[in-house]
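So this first bit is one chain, no partners, the form predicted alone, shown in structure tokens.
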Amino acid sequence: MNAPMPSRTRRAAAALALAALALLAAACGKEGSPPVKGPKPDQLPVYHVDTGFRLPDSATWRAAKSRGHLVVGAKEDQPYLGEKDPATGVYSGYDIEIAKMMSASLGFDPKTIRFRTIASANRETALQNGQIDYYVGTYTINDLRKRQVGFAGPYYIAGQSLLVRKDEKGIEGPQDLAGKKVCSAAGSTPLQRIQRDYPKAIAVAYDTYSICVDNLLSLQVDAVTTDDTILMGFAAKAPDELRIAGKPFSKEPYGIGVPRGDNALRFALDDAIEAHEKNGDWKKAYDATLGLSGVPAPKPPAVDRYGSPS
């Protein structure tokens, strides 16, 4: 069904807004518009750098120590999670804070991290080829990926959900996707689940979720599917145009990807995750980033030290 022209115009504006938050601020300057949301730097924790930390059994850590900084893979287009300011090049969000916590615990000042945007489909390759030291970016732990990389964590449990246009009446869950165009990121777990469990849906894949959302707003796809955490951020940025449909239909344990076989690094990151949960950094970081979506911080999941000798 064709939408009225005013709705199309608003969706086009919203699509541009999701590509650049600054444009959203300018477009929504009319009276009564909600304020632009985003991480609040003055409310973010300051992470204590463990200057005496050493991890000689980790080839990854030794290489980072030699160069003087960590190289961390991340996402750049996920509101509240991993987002890159196009003007300054600064990354922000909950996953970015997790990466900074880990850096501090490994003995590196978080300010020295070199973030590198890596698409979902390229994460394993980037870790295998040594392009990055570890990866923090809504990275679901599963057995297939464990054959290619290692995982510390989980540090958060998300769930797959659906993002639709606010006036969409026919989609309230994955059972309604037959014949519908559903967009997700290439190589992602959500895309694979739709293809496997809901074969009557028409799966569409792009490198990033932001492109999927742009296509949703411009009526080229009917829904976007990925973790609810990611969709919460997009819906919060365009609340008049987008909504999350139904309830989550999976469990997605987020882990920190490391090179496979570097168990010393993996177990050190497990230690760091637990330490930052206990000292309150984990919740403070959540509240200042992902918590701005209106969803309160859940209880942290138990770390899975698979393969640990202890």
Contents of the next structure:
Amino acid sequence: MNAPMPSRTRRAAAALALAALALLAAACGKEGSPPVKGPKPDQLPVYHVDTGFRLPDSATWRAAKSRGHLVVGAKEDQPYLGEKDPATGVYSGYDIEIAKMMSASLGFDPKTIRFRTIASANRETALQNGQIDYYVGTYTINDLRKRQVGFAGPYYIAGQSLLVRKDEKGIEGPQDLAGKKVCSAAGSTPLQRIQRDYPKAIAVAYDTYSICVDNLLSLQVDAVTTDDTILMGFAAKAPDELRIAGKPFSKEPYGIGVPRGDNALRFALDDAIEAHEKNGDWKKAYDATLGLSGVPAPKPPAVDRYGSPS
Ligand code: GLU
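Having seen the form predicted alone, could you now give me the structure of the form predicted together with glutamic acid (GLU)?
What follows is the whole complex; the chain from before opens it.
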């Protein structure tokens, strides 16, 4: 049977795992040494900048135009989705590519985007305060959030999953979480779902999923829960320590967050998403980023041009 490891051995194992991850992080950050299976800049599409584009009905677009560049909210610690190179400050990943495509369609050279890292819990406020023009970062569209912000898209559909240590024997799905410590990000839909549908689980919340993964590796929690896209990235980067347990158990349609009420911007982004899906940019970008964590490009979902919610 699985006799528990003596705690000293467990601590040593955890320290080793952490050291491995630190090495990996260092390798990713060093210039000239791309991350293992990381996004390859030469394989990324170059997006055509629509220099004649005008959107006078959008206050967000007008302000960006007079400023001269877009300010885009993103994540910085989600492998293959939104990652910031600590050495260069450069952001990369699938969501970052989506942000760049949108910028090109709005008439701004993607090279000029200023990215700002915004955690899950702070997205609505950042959009409401005008800190960012739009947000691209594994942001699930739902009715509650639609009361606070607008969403273009969806541009991808993820599903909530579980990440566990490779040697975990007792967790194969959310039904196994009773009495287990499960980590997720504050303000996220996966955290809410665990608290609502699996109240016997011990939910632990931090600002980011990378902190949750550190806690998983150091045996502080038993599982991390969020979208499969995010978890696959962490698992792909530490395949000897981590694995995905079971199947996705929700639908998380990813939208581009915009200030609520700026429907001109929202619909322009819907048009842009469709155009880049049609001209092949979407698939090329996916293959060079998120596709590297192992799942082939799906058919993109249909854009939902919803009317203003009350
Ligand atoms: N897609 C989920 C959400 O928007 C989880 C990922 C995240 O926190 O960004 O809440």
